[in-house]
Structures are given as C-alpha cells and as structure tokens.
Amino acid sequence: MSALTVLKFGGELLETDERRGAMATAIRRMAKRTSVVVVHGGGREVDADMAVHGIEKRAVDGLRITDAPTLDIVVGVLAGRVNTRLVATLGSIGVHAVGLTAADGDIASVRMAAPYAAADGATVDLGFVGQPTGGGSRLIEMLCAAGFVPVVASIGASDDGQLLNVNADTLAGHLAASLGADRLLIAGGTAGVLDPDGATIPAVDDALMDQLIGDGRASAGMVAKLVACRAAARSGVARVDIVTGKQTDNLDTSAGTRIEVPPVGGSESTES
C-alpha cells in the first residue's frame, strides 16, 4: 500500500457549509500526495440534539458516557447527518469519498469498554461505549487502492451486533496502528497542545504527557487525543501530530504538537 495518512477532525470543523467546504478542499489537497483515511467526530451536534430531547450530557476525560437514548442520537448524528454531508461535499469537488462506520467490513472490531479509570482516580461505567480491539484492513486498502477516500464515522458494533459509541480520537489512533499508517494527524480547534499561557507546546514525550494528564493541564478533550496519539506512536506510526483544523490551506504542514513517543520494542522504548 502507498503512503497513508489517517486524518481525524472534530465535528466543530464541519458545522457550517463554509467550514465543511474548507475541510473537504484540504482533504482533496492531501489526497493528491498520499492515501487518506478520514475519521470524524460530531460532538457538538450530538450535544445540540441531546439538549432538544432533554438528555443531559455526561463525560469523563473527553469520553462521552453513553446510555441507550444517547446512543440513538450519537448514531443518527454521526453515521447519518455528519458523515453523509461530508461525503456529499467531497463529491461535489471531485473527491471519490465513501461513507463508512467502524462496523462496516470489520474495519475495527469493537467490544464494550471496561469501567474507565479516570485521570482524577475515579472509576466510571461508560455505558454503550466501544473499545477497538482489532479488525481487518482489507476494505480500507481496497478502497484506497481504487482511489477512494474512506470517511469513517466513529460508530462500531460488538460481536453480537450491539452498536457502540467509539471516541473518534481513539478510533483514529487504532486505525492508524492497524493500517500501518505513515502518519496520524489529529486536527482540532486549538493549535496543538497548549501551555498555561496559550502557546503551542512543540513536542510532547511520554513524561510530559503523563504530567499534562496527571496535573489536569490537559483539558478533557485533549486527554483523549493524547492517549490515542500515544497508542498509535507506540504501535509504530512514524509521525503523530496534533494541529489546528482551522488553517486548512496547509493542514498537513501546520505547526502543531509532535508526539515523540517511541514504538514499543524500539531502542528508546520506556515500556517494561
């Protein structure tokens, strides 16, 4: 397979026609240089639908606690509106995109997540939340080889067919590792990981990541991004970056935060 980038971005970058068009153009530009697999979120649109239905949002470390009513909304928003609108926008500018979820073609095998050990020490039942455990790369490889851009909504299914909400950062990190991607690029609303003064931290290693998560300097959403990035880097993804998704003219060359975590088994690995 040729060079491959897994690109993840949050739903806030897709909320208007203008933003969605800019992101689609950035994807088209990237796809001329490398195969691209897109993973997207849509949390703010999910939040809005939940508010309409009188459902309170609950989350821990950026992970949405998902009961049955919340799951119905998550599936409808992510696998329905957000995914289909983006695929349609990409098609309108000549990108052959295919809308998928993690449940399609065994892209990612998913199990119900175990109780979560939060950064503050609490143990939390996440409900209908999925943890990627494996999966096959054949469908993604076939689509990329044929010139398509897979656009993956972060919904999975357990072995017994139960739909599960998968954190989009977690899914992106998992796919980057399982596909043997050359790069994981997570584009969000900030210019990477920020210090207390709002300046971008250019690089984060294992030790600094533990500090940022442990002392609360990393926001809830950033915790999920950091953990996903570390998992991808440890699995051998050569380049992992967190950048702003608001500068789409040069999305894949934007200055942001490089995750400098060695692969497990490498000469610099800190794993025991």
Ligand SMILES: Nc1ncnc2c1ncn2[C@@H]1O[C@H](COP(=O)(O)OP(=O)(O)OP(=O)(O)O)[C@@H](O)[C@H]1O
Given for the second form:
Amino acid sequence: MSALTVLKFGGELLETDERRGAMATAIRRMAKRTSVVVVHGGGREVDADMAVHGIEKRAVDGLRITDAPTLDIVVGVLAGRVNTRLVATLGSIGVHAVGLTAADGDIASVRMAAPYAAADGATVDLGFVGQPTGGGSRLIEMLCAAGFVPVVASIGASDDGQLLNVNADTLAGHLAASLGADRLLIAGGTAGVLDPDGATIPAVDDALMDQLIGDGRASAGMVAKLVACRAAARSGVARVDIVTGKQTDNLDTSAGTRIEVPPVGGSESTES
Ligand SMILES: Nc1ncnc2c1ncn2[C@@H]1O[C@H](COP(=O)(O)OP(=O)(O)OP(=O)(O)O)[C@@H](O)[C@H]1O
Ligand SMILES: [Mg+2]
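Shown: the form predicted on its own; wanted: the form predicted in complex with the named molecule:
Full assembly next; the chain just shown is listed first.
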C-alpha cells in the first residue's frame, strides 16, 4: 500500500478519557497525511480484570501465558471494552474508525505459538497465544481506500477457529510487514527504550538490541516490542520507532528510540 503507517498504542494510553482523547487527536492528525492502521493492546486492564476474577498473571518476556480463563478475559477486554471505547472516541472527533480483530477478513492468519525460547534460556508453553503467520491485505486496503481508520485489537483465530491472544506489538510488527507499511510507530508509556538511568536510548541497531535483551536492560514488554520492531525492519518497513504517547498529541514530535536494523533481501520474516 502507498504511504501507510501502522500505529500501535499500549493500553495505558487508552485508559483515561484524557489520554485516549489525546491519542485520538494524534490519530486524526496522522490520518490527514497517510493511511493509518491502528493496533492496540490493553495489558493493564487485562491485569486488573484478572485480579478481580482471582486469576494469577504469568508472563515471559512480555508475552502473557494464556490459559482458557485468561483468554476469555483477554478477548472481552481487548476486543470488547478497549477497542469499542477507542472507536467511539475517534468517532466523537470526526474520525470514521472501524473496530476489528485480526480474525476479521483474514487480516492476519494466526497459529498457536510454538513453545517459546525465553531470553533467560527457558522454554515455555504459552498456551492460547497466537503467532501471526500470514494473512490478506484486502479488507484493510478497502477500508483505508474508503477513508476509514481500521482499529485492530490484538486477538486472532487459528484455521480451526480457536481464538488466540496475540501480543499487540507482535501483531503491529507483522501487519506493518505484511501490508507493506513504510512506517511502524509504537507508542507506549515510556519515552522509547530507556537505559538504566532512565534516559532514552536514541537509536538501537542489531548489536545493541541483542545486548539490551541479553543483559536485561530491556525486559518484560520491551523485549516483545524490540523483537517485533526488528522483524518489521528486516521485512522492509523503512522507519520504525518506539515513542512515548504521554507528552503530546503529535506523535511525530514524541521522544523515543529509532530502530536501525537493515532490511533482509526478499525476506517476509514474521518472527516474534
Ligand atoms: N529498557 C526499557 N525501557 C523502557 N521500558 C522497559 C524497558 N525494559 C522493560 N520495560 C518495560 O516495558 C514496559 C512496556 O511494555 P508493556 O507490554 O508493559 O506495555 P505496552 O506494550 O506499551 O502495552 P500493551 O501491552 O497494553 O500493549 C514498560 O512499561 C516497562 O515496564
Ligand atoms: Mg506489551
């Protein structure tokens, strides 16, 4: 697709009316210049609902280990509350948004993730977690061409109809690659990748990424983010940034980290 930005929001940017309003304004601003596909998480709200139901959270490198009761909560919170609320906020400022999951119109094909090789060397069964593998761009292209902004909750379905929880950064990276986006912009609660002193690391290349993940300076959700950014950059997404969504409603001027990983010729990597 020509001039397409995949814009991912961490759930904490979408919780309060004020933050969500600012992010909706950011989306509207960007959508005036380029096609925009929004992907969102909602990790903290899922955590809160799990606590209400007395379900313990387990995660590895930012990937939620998802048993059946956890999956029910993830689907309800992400595809239900978080997605519809953002679509409604966008509508209130004149942006015609369409709420979807990755299961709609084969936006992304997803299969149950293989046992995960964690940064600490352990191998972990993630349960009902989905790994995007392919998918079609037709529905997204139709929506964008008609002036709609697709808003995709990070839920997918396997070929045999099983709903699966997909990490939102993983899905955003996959969609950026599969849709041929020129830009992947991941907005979260921190000003990009931080060093142990709390300063933003301005740029991360392949070697630094391995160091950050290897020595634990990047952990939890940041590991999933970096790995997703690397996969997208390798697949040819020209510009990949991790920025804060907290300082401004103009994400082009947000402080953050540029991912500087070269494309790998002809690869359609969807590694996560
Ligand atoms: N070096 C680092 N720099 C910044 N954040 C880091 C770093 N290492 C670990 N983190 C953690 O990663 C978190 C971001 O990932 P997390 O999955 O929690 O949020 P998100 O992906 O933005 O939201 P969601 O999961 O709702 O989509 C940060 O809040 C921080 O706790
Ligand atoms: Mg996350």
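Residue numbers count along the first chain shown, from 1. Throughout, rigid core stands for the largest set of C-alpha atoms superposing within 1.5 Å between the two forms. It should be emphasised that the depicted structure is a prediction, and the values quoted were computed from it without experimental measurement.
- Once you line up the core between the two forms, the Cα of Q211 stays within less than 2 Å of where it was.
- Relative to the superposed core, T34 undergoes a Cα shift smaller than 2 Å between the two forms.
- Core-superposed comparison between the two forms: the C-alpha position of T25 differs by less than 2 Å.
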